[in-house]
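The form predicted alone is given below as one chain in structure tokens.
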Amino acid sequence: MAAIEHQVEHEHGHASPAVRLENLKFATWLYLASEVVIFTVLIATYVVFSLNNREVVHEVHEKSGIVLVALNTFILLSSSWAMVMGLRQLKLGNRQGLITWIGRTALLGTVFVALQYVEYRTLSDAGVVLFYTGGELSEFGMRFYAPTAFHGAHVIVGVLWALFIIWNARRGNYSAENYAGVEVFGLYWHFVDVVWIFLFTFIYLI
């Protein structure tokens, strides 16, 4: 996603600080749909499983517990708010403000990331592993790990994104002008909390 930053920013140089934006947003939204597309596909596929193998999957949450997955539940969540109050600084003319939450949303990210481990280590202690190995422990495991573990690697990338928002904040190349790259990062960020709402509700409410 910070490469379709770089490449706006190149192709639009001398555009106003509006215009990049609506580019920036544009292509970010083009990229979201086909995200979208693909987690659908995963859930849809959890969900027709755990339909028809509702003991297995009451056997699984009893296992892996709700409480870890509802406190990572709302790290992300405030992750989301602080990138909102990172944005809201940079508006107001302090980039300081921003560097300083956009780093809180990168450190609780990184915080989420580490306790789905925990969970993944827990599960696979029980028995729920990645790969089919035979039993439907690891069926329920190849429909649960695919879109959970590809929800991670973009919580990964988010993280990533944040610490290059910093960076260019840090170098002078945000102001409360020009804010379109903190703004399409948001965007990425909020898309990655929504779908880990539905990831939460569908795998571990339902």
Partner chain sequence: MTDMSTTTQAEELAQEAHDSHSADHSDKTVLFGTTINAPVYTVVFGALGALTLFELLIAELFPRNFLTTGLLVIASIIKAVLVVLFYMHLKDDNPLYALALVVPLGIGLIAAFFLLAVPVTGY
Contents of the next structure:
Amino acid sequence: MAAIEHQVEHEHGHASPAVRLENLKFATWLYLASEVVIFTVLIATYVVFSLNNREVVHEVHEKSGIVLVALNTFILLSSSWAMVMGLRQLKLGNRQGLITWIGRTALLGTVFVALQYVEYRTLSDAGVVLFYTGGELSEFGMRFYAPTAFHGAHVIVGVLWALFIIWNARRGNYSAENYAGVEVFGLYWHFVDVVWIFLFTFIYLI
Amino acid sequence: MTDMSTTTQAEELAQEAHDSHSADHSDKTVLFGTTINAPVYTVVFGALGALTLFELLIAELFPRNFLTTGLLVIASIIKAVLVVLFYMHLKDDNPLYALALVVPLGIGLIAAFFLLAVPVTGY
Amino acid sequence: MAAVTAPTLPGAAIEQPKRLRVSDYLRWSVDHKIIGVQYMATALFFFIFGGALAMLIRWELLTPAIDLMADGQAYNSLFSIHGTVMIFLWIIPMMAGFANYLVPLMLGAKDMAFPWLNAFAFWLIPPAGIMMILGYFVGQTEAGWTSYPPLSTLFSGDGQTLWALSLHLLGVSSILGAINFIVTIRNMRPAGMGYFQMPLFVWAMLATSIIIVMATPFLAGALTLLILDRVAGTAFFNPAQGGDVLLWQNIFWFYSHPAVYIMVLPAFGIISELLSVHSRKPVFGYRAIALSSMAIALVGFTVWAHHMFTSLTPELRIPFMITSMIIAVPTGIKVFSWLGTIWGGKIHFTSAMLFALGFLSMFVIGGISGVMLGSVPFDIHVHDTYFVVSHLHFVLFGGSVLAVYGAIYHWFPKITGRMLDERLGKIHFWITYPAFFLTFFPMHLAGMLGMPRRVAQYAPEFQTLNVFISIAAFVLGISTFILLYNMVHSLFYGEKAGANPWRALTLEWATSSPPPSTNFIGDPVPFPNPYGYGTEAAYNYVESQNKKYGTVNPSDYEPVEKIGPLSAGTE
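For the form predicted in complex with the partner chain instead of the form predicted alone, what are the coordinates?
Zooming out: every chain and molecule, the one shown earlier first.
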């Protein structure tokens, strides 16, 4: 009976690293598929408004300026680069390199969130708020905050996830063969980056 | 059906994927015949940064019109494709994963274009 | 919760499965079979709850005045929660339950690809259900299951917020489940089982899961905006404050039209299994059935605005009318193939088969009224009348629920190791089927005469019709208890089932009933064609299986000589 129990644990719990990687990667891509949909809806909601209210968008762009958000864009791109460099180090067998690079990812992600907070403060002081206050600026506000804040929430989750990866790596849980956890986090983080690429263009530039 | 063995599809797929990632490990990148002394990821990062600068220049220097908007959209699409192909390894991975991005994007865009049309038609 | 007592298997070589107790089903478990039963038991509970609400609705409608309910708003809550519970807490989890139980078994796998995720997805459902029911009691979820603003934003009470949060949880649960299914189906098949050797139920679940992954996020997005409108003071759906009231309808139906296929595609899969097994014939047009599921999944995304013919600009009606007509084609292909499957077969009128045939007949009526509703001139006439109510119950009750009943009769022996009582099953069918028809068919008439849906007070001339409908509905409600009694009774006193009582060829029958916790002893050998009934090879395959598991099927269900190699249908 005990042997059977053990076998059950094995069968329900663990597969070989290669199979696990294959399963996890596919699942992550499918998860990203649903994220694509949700972000498309949020961005579309914004774009519809933006195309019909060019002067409001222009006014907000005047108020917010481009410097902060451009800086933020570079920060997020760098964090994505750090992420993939970390994975590369791990695949080369250098676990310490992984920890260093993912640490940079987490740090850059934190800075991104902090700067986004600063940006939100600037905007809300200028009258762009989430809830309806009776002007076109708040009509803009709700459509602007929904996608960007949803993206910001993804960055926060990503930073926590990165810290979890570091914690795991320090305990020696990853290796050049067993990198599924890092790879999956990478997919998520790069996806968040891709979303930002589109948010940046559609919301801040156009 | 006679070769039914204990392996699953995943094990076969994992076997196929095993030998694909060799390019990631190289310290050199060959770009248009020139060899650059950096990993491919860094080169992609450089391209992303350059494209972002290009976008910023267009956005700041020129007024928004059909041409500039189009250029901005195209630049952002190129950036996204670069990240997906290189950082998310879609270049070497199963093409099926591309469907996981393209199909929902297509469906999302149908919805988006429809939503775009609604205010124009008067509602 | 159902208690499953594993029968003592004859044959000493076989591992004695651990006796599962009721408490095993109340705990966290990563075994897909336990999770499947958990899904089904939970769904059945909500089915009874939603059914009770339906009875209250019919009670209220016995008279043209408001008498049972305190006011119209209370009636609004009633049908809102009835609709939402039946869709999101009964049909979808019930199908997920069957899929959880069957997909890994049918693929010959030990478990799903992500057992832990599977358990997590299930355990999101009970809190969501509690939240939904709480929403009913704390106040005025009164916008219908579609929850159009401004009714759902400016008028409903806090219950509406709970409703939205609850749907959010259910959405997350079904997305996680669907990801798990897709990965399982692609990666866990034994090598050598190609996509076109998979059972059709697995194909149906693949198509369903693809829809869930791509459509449910629309709902999540819309619900997020709705909650923001209700809680944070935004105005996404309020035109007076710069929002767009049609935005909700568009996004909601962009989810919910594909969602009707989430509810009915697994039923299609179930029916494909049942018809083939019980008429002892290969499925006619296997590839057509498999691929038409995928066609439905894709075309399903292009028809949403046919729910909005009266709120859209007229120019957009015709394109959506055309796509709505097109989506009837793959469904027609399926119906044609099912008829081809039973044509000339050796039909065994078991309870499962009766319900499958019941599905076939009722779903066709629902499909035809769907095409009628898809044509703009007719839709404008019957929009928001009982014709729509009739149509959706024909496809959801006459379609999905009858298929679920059939599936219960078919797979109960596998899940519990005991047969359901066939005599009670036939009584159940012969009460449910006419009662269902007499409940919902007259609604077509009520609708065409102009009785609006979602009203507690109606014009007195409709009373006769409504009393008739209500009485039939009460009979329908009571008939459910025959099934419940049958299930509970058979669990303890039912005839022992054996491994393969229906002599079916799909892999879930190639193990003991109930299966051991590793599903199979050794690796199962799939039969090349999962529906290759009526051949000598198939006969020998089942015989060798019976030798392995010692027991032969109960003789009065499927006498062996009847399905011998020479007498089986071979057309």
